[in-house]
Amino acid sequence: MRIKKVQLTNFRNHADSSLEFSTGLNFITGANAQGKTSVLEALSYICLTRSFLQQSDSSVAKLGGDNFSVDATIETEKNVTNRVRVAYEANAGKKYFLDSNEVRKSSEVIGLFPIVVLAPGDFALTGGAPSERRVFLDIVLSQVSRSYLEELTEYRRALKQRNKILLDGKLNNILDGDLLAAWTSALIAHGTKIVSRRFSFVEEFSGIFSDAYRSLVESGETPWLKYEPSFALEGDIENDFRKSLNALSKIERSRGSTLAGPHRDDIGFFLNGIPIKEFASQGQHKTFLVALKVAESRYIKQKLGETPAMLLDDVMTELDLTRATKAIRTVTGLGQAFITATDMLSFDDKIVDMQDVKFHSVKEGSVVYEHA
């Protein structure tokens, strides 16, 4: 996949910005708060229908405005050119158009134009809360499997309804048992498929990840991933999930929320058999994360037959020169890449001494120049 050009209108501090991209490496430079990250965020809207920063649509509109739009031209591996438009208006919400046809479900878009994002917030993935790692799981699997995304959507709906019933029961001291049982059945049905798919993913992904890690680290470190469900597994996921909810029923009613299921699962990250959150250096955490992103790109390409675009936002604030140079050299070998930076002084010059590189300079929400 290659993103050829993008137009930002009333998007963050971009009133009207147009960029044409190289099919290889694209550096987007400028001082802080000038609109560099906004370019990557716009690409996220085109590919994922939303911001990778987890921001609301209304917050993305230019200050003082109530609308924005992003238009892009994308070419697939099969040399099919698509025109994509995302338009938001406060009174009408967000609309997504593919070749002038409105697409009403995000599930019909996600996976068509895959991306892999590495941003400062992602550095919490290896040492942060389990929710960070669940987001990683869900984004990867949703891009390669529409059925997974649909199961995840239905699971979240069942979870929301079940939690509402439990909370109402706690606050009012009256619990609708029949309604709770119905939503519990839905939760178990969808949750079982999600857990099963995540187990399969981690097993398959682990080999790709190990290869990616070895390409970044020359030492004898051995990485390992392990899926860690929130309930004890003795053999059958569905039965074990149900048993866990039954065992937790009194506590759930007292707390007013669901205490087991995919929404509470985790992935264990290990080096040489020891959890990295317990002993790993800051550099090891960062290398682990970059390896995850490289493996994510390779996995998505393997499953979809489309090369994801790599979005690297301000990686130099998190990586030293040596690690950043190695990381960028690795990811740029995967396909089209977009990298934001305050300047080019932080990069090894050898990175830019390659074909198919383009520079885009952003200042106060405008593209002030572009050159190859």
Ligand SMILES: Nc1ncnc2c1ncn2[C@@H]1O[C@H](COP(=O)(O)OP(=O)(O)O)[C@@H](O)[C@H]1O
The other form holds:
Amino acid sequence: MRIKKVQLTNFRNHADSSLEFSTGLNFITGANAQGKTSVLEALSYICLTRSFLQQSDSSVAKLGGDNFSVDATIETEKNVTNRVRVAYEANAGKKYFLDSNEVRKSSEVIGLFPIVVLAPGDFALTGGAPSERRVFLDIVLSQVSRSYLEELTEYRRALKQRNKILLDGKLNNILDGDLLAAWTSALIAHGTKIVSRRFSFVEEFSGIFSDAYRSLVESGETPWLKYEPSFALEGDIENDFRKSLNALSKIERSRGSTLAGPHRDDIGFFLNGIPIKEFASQGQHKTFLVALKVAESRYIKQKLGETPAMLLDDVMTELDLTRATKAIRTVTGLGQAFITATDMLSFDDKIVDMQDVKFHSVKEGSVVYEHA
Ligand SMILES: Nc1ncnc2c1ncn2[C@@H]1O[C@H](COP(=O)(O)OP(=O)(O)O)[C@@H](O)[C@H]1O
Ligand SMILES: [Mg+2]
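Could you give the coordinates for the form predicted together with the ligand, as opposed to the form predicted alone above?
Following is the full complex, with the preceding chain placed first.
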């Protein structure tokens, strides 16, 4: 997939910016707070229907206004050219258009134009809370499988309802047992599918990931990933999930929330059999993260036949020069890439000289020049 051009209208500090991209490497340069990340964020709206920064649509509209839009032209690997528009208005909400047709369900879009994002917030992925790793799983799986995304939406609905009933029971001392049982069944049905999909994903992804890791460090370390459910798994996911909820039922009622299920699962990251949380250096964490993103791209390509665009935000501030250079080289071998940077001086000439490179310089919410 290649994003040919994008136009941002009233998008953060961009009043009206147009960019035409190279099909290879695109550097978006400029000083701090000029609007570089916003360009990547706009691409995220086009490809994932929302910001990768997990922020509300209303915060994106240019200050003082109540609307924004992003228009893009994308060419797929099947050589189909699509025009995509995302338009937000405070009173009408957000609308997504594919070739002028409104698409109402985001699950119908997510996965058509896959992306892999590496942004400063991702550096919590390897060492931070389990929720970070669940987001990683869900974003990859949602892009490769519409049914996964739909299961996830149903699961979240059941979880919300079930938690509400449990909390009502706790606060008001009345609990509708039948209603709770109904939502528990829904939770188990959707949860089982999610856990099962995540298990097979981690199994399949682990090999792709080890290869990516070894290509980045050329060391003898053996990296490994393991899915870690929040309930004791002895054989059958559905039975064991149900058993665990039964066993937890008293504590769930006293706490007023659901204590087991895919919303509390984790993935363990290991190097030579030891959890990286326990011993890995900062550098190893960072290499692990870059390898996860490289593997994510390869996995998505394998599943969809469409090469994801890579969005690298501010990697220079998080990675040292050697790692950043290696990461950029590896990433550009994968397909189209968008990389923000405050200056190009630190990159070695080979990167700047690469074929198919374009520079887009951003200043105060405008594109001041573009050149190849
Ligand atoms: N809704 C908004 N309206 C106007 N300006 C915004 C909005 N949201 C953020 N900004 C501003 O936009 C500027 C650009 O942000 P960003 O793209 O993150 O910059 P960069 O990545 O170049 O450091 C910042 O100065 C920020 O304060
Ligand atoms: Mg930025």
